[in-house]
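A lone chain, given as structure tokens: the form predicted alone.
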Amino acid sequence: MKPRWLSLLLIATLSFTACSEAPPQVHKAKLFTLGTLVDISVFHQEKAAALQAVTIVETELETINRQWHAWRDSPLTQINQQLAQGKTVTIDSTSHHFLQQAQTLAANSDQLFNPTIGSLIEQWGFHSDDRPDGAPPSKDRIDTALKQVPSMANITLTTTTLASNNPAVQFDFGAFGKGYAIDRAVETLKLAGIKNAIVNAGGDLRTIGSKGDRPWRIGIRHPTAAGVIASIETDGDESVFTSGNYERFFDFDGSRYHHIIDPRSGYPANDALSVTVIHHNAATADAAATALFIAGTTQWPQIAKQMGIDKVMLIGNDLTIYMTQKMAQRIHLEIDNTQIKIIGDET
């Protein structure tokens, strides 16, 4: 039988430990990578563990950024050079997974998500950290590029090699790499024992868990005015991505030219202002937001169906809001007096 003094000591020790445990808090970090400001918020009890996990994530994001950078000297620019010379490129298992996922998403989008048109994007001046300054490319240059316009269908991929039957292939993963990197960041946090967090790269993000007893609440930017047009409360592990004509652009002779290039025309897509997608996978949401923006107001439901996307909000040029039924159940509109069209579930 335990001495009474020992039982009292155990009770006192347990009580002190319970009272001394700090409540979970949001621990934040910021870094500039992937061409944007990345905010990482971790809701966790132990600050040291949260910050250690964030440090690992920062390393992971920087590694991905260096690997797949489209215009600075990188392994990707070396791949582009080799493919232009008709060479077969040796790749590792990580690169194979990355490229295979991009190839599948491109096929499901009818190649509207097309990460092989880097030469077109470069012609428009978007292979730079700075905003383009000057005239758009001439029609002759665009027509020439369209004659040999490549797609992911030109790529032959094995577990160890990459080849192309079109020397015009020039990879630019700007509409996929951010989502892929966010997925890797979140999986890294999970492996570190983090259950509640948000990784936000310039407004595109993935969340896990919640912020205590509240969900993570996300604002969707208004495409033509200051402030937000809608908000979303995430449900556990979800990604929210938006593509808009206001993200990267330049003005010339009274016209605006943005970075989301339609591979069919060679010009910036012009049938939407923005598209927001919710999906559990950030890379899929990233590619889909771009593809649906290019698809525009009439074609987007079919492309969404093919890509397995059932939560979409597309804002047309006249500010008409098109939504799937499942998105309508999740979105909180912050504006009045706008036309809303709900499209039946497409998946």
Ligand code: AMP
Second form
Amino acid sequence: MKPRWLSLLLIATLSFTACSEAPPQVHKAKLFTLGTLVDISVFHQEKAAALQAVTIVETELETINRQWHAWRDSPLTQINQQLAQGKTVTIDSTSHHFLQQAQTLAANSDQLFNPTIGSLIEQWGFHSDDRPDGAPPSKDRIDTALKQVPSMANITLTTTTLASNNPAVQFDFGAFGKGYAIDRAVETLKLAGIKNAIVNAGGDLRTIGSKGDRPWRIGIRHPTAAGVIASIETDGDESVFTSGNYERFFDFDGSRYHHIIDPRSGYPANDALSVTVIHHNAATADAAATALFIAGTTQWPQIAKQMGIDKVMLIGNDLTIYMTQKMAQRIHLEIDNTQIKIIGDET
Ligand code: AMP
Ligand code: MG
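What would the structure be for the form predicted together with the named molecule, given that what you showed me was the form predicted alone?
Then the entire complex follows, led off by the chain already shown.
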């Protein structure tokens, strides 16, 4: 007969083993915010801890969405009204951090990422939850807007105030807010002890860790056909963002007009179908994907370098795929018969 202490030890060991070997599972949540469906997947052992962290993240994302919404009544639309009246706006430290990051990214992109052109974006009809259904703005209206075209260089920030020396500044953070929000979400998950997760907002995402013994694997949408054009396995803590002309657009008189506006011309940028960027930080990846889309087939390597981005894939209008060397090492193309140009290794 076994001594009683041995039985107790066995029971304790067995229950500990059962507990510690409970296989981690993917816990998922979906919510509609930031203008898209956000999918949060957490690969974690304890379901309750995972769900609690996800609930905090959901609240956080919705708070950011409400704060920076460009056309529904929001703290941002109030800021825009005050700036249009030439007033100095009082801001809190969170807003300061957000605006400062956007200002740095705008400067590094030569103001191609320009979150102050809200008026132009509104004129193009994209300040709406619905697809624009009218005519594009007249050339006269665009020329007038371009005469006073604002940029983040017009903004003066202190830790508590925001001022603009150009009354045309109207913020629209559609090209950056999603990335910023995903960064906050991932920081919150990390603080809650989550080591493996993916926060995916309509195909733009950041991952941490892995999905068990496999990396997180994601598809990059084909810009002109159904399905994916490429896939990427993320390497731990990494963000993947794509800007494409298929995301929001309208057709008028046989022409298509999309939502990424070249601040130099006032018209939708027309030298790319999509741009995908991999970078550690989601806000940087978001702003960079937009800026490089506008930069187009010839200027993107220079702008990528300035923004500190070394993994880029740009799909040109003729479906030629331009990539940095480092992106080529990471991406798995799912199509044949396309021209591929690997651009230098200096980026
Ligand atoms: P993304 O999908 O990240 O490329 O962001 C596109 C959104 O950013 C648009 O729907 C506009 O709200 C806004 N946007 C358009 N053009 C620009 C630009 N040149 N700079 C910054 N934001 C822009
Ligand atoms: Mg963007």
